[in-house]
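As C-alpha cells, one chain now follows by itself in the form predicted on its own.
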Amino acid sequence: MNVHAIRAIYHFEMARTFRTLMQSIASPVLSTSLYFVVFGAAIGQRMGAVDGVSYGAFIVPGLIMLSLLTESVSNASLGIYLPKWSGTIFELLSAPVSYVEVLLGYVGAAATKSVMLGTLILVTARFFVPYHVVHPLWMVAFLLLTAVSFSMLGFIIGLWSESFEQLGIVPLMVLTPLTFLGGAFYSIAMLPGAWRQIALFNPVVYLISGFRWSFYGVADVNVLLSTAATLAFFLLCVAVVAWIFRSGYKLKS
C-alpha cells in the first residue's frame, strides 16, 4: 500500500476545499440554516408532532442527509473530473499507484468534507430547533457510511462525465428529487397506501429512515434493512469503480 500517494491525493483535495471555504462549507451550511428557519422554526411551530417528535426536530436528520448526499457526490465527482479535464489524469495513471490508492485518496477526502459539513449542520441546527440523539454510535456509523458510499458514487460520476454539465445531471435530476421524495420532510407512513409502497423503491428512503432512527428511535423501515441497503450500495459502487479501472472505461480515451 503506497501510503505516501494516498496522503498526497488526500492533502491536495483537502487543500482545495480550504481554498474555497465559502463555497465548500459556508454556502451549504447557510442554505440548510434557511431550511431550519422556514420549515423548522416558522412552519414547524404550526404543525403537530410526527411519530411523537416535533416537526422541527423531525426534519433535522433529513436535512443533514440532503446536504450530505449532495456534497459527497459533488466533492468526489469534481475532484476526479478536474484531472481528466486538465489531462493530468494520465500522469496519475502512469504513476506506480493502484486504483485502490487513488480511490482511497479521492473518496477519503470527499467523505471527510461531507462529514465535516454534516457535523457543522448538526451543530447549527441546535440554534433553531431542540433535538436529541438516542443512538449516537449508530448516528456516526450512518453518517460515515453514507458519506463514503455517496462519495464513491460521485467518483463514478466524475469518471463517467465528459463535461462540467454532465457532472450536475445526476445530482440535480436524480439525487435531489429522490431525497425530497425519500422522507426528508415527512414520514412515508403519511402517504396513501399505494404511494407508500412505491416510496419503498426509493433507495434514499432507507438512508433517511436509518439516520432518523439513530436520532429518535423511530423509522419508516427496519434499521437493519436500512443498514443492509446502504452496505449493498457501497459494495456495488466498489465493484463499478474496480471495473472502470480494469477496463479503462472513460480513462484511456
The other form holds:
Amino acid sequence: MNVHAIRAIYHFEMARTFRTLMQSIASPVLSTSLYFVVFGAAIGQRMGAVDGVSYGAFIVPGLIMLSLLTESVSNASLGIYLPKWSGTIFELLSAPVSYVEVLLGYVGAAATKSVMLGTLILVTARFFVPYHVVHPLWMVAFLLLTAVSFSMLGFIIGLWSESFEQLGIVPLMVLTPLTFLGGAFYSIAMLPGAWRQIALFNPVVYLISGFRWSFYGVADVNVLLSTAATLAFFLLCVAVVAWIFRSGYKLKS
Amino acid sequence: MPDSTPAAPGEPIVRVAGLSKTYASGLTALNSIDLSIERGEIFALLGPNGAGKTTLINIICGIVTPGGGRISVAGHDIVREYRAARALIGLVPQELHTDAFESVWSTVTFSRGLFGRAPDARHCEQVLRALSLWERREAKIMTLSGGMKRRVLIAKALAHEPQVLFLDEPTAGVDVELRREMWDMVRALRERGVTIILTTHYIEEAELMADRIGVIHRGELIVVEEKARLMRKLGKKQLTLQLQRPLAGVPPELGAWPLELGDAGHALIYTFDAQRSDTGIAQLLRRLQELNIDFKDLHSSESSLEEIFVNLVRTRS
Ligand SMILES: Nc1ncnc2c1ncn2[C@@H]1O[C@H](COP(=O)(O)OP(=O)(O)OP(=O)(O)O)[C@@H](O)[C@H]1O
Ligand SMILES: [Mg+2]
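The form predicted together with the partner chain is what I want next, because the block you gave corresponds to the form predicted on its own; please supply it.
Let us now look at the entire complex, which starts with that chain.
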C-alpha cells in the first residue's frame, strides 16, 4: 500500500477545497438555510405533523441528504475530471499506485468535505427548527456511508465524463429528481397506492428513510433494509471503479 | 516471485521485447520493437513527427496500454510488477500538462508522495535550486512562462529520485540558455548513475548528448547504434554525376570507391565522409576521365535527416 500517495492525493484535494471554500461550503449552506426558512419556519407552521414529527423537523434529514448527495457527487466528479481535462492525469497513470490508493485519496477527500458540509447544515438547521437525534451513532454511520458511496458515484461520473456538460448532467438530471422524489419533503406513506410501490425503486428513498429513522425513530422502510441497500450500492461502485482502472476504460488509449 | 529479483549489474535497466501497439483508431503506432537500455547511459530516440516515440515512452511509463510484447524495468515487469517498475521511473512529458492553481513547491512535493517517497524537503529544495526554480517556489504555476513550466515538470519527475528518467522532447520550445542548462543537468544526473532516455527531432542534440541513438520511423526501430558509429554514417555527403551514357554496372576499375548507380544507370553516386580531409573526389574524377566516362552535370548534397530515415528504411526492407 502506497500510503504516501494516498496522503499526497488527499492533501492535494483538500487544498483545492479550501482554495474554493466559499463556493464549496457557503453556497450549499445558504441554499439549505433558505429551504429551512421557507419550508420549515414559514410553510411548516401551517402544516400538520408527519409521523408525529413537526414538519420543520421532519424535512431536516432529507435536506441534509439532498446536499450530501449532490455535493459528494459534484466534489468527487470534479476532483478526477479536472486532471483528465488538464492532462495532469498522466502523472497519476504513471505512478506506482493502484485504484485502491487513488480511491482512498480522491473519495476520502470528497467524502470529508461532504461530511463537513452535512455537519455544518445540521448545526445551521438548529437555528431554524428544533430537532432531536434518537440514534446519534446510526446518524453518523448513515452520514459517512452516504458521503463515501456518493463520492464514489461522483468519481465514476468524473472518470466517464468527456466534457463539463456531461459532468453536470447526471447530478442535475438524475440525482436531484431522485432526491426530491425520494421523500425529502414527505413520507412515502403520504403517496397514493401505486406511487408508493414505484417509489420503492428509488434508491434514495432508502437513504432518506434510514437517515430520518436515526433522528426520530420512524421510517418508511426497515432500517436494516436501508443499510443493506446503501452498502450494496457502495460495493457496486467499488467494483465499477476497479474495473475501470484494470481495463483503462476512458483513461488509457 | 522470481521476477521481483533486481536485475544484476550489466543487465539492461529497460528491456523492451516484441512491443507492438495499435490504437483503437486502427493505427499501428509501434511494430515489434526490441530495445535494451543500459544502466547509466544516455539514450536518444530520434524520429520524425508521428514516428511513435511518445507512444513507446508512454507505454513504458504506464500511460498507454501495451499491445503485444513485454517490457521490464530493472527486471520488474511493467504490468505485473507495476509498482516496483514505476517507482524507478521519472517522466517529463512532451506536452506541458500542469496544475494551474498549485504552487511550484506543492506540486513538486505532491509528485514525491505520489511515487511513494516520504517527504524530504531537503531533496525537493535541491531539485528546485538546480533548476533555478527555488526563488519561484511559492508562485502559482499558471503565472510561469512556458520554459519555467517545463522546468517544473522536470522538477516533478526528479522529486522521487528516479533511476530512469524519460525526457520526451525536453528542448522543444526552449531557449538556448535553458537548453544548455538542461543538457548540463542531464549530464549531472548521468554522473549520479541515472539512466536517461530522451526523444528529439534534432540530430545535433542527439550528437551532443547521447551515448547511443535509436532511430524510429513509422513505428519501427530501424537502427540502434553507438553515437560515434551512427554519426559516421549520418555525416555523409553524396556526389551525384549525371552521365552522358548510362552504365549497366559500376566498372570494376572503380572498385576502390564506394559507388552506386542511380536513375537507371544515368547517375553515378559517390558517398563520402565530409569530415575527412581527403574526400577522394579528385582521384575519382581523374579515374573517370581515364576510363572515358563522361558526365554532363554534377552536384553534391548532404544527406538530410529525412533522407537518412528513408535510406535506413530502404536498406532494412
Ligand atoms: N491516443 C491516440 N489514438 C490514436 N492514435 C494516436 C494516439 N496517440 C498517438 N497516435 C498516433 O500514433 C502515431 C505515433 O504517435 P507518437 O505521438 O508516438 O509520435 P511521436 O514520434 O512522439 O511524434 P512527435 O515527434 O510529433 O511527438 C501517430 O500517427 C499518432 O497520430
Ligand atoms: Mg512525441
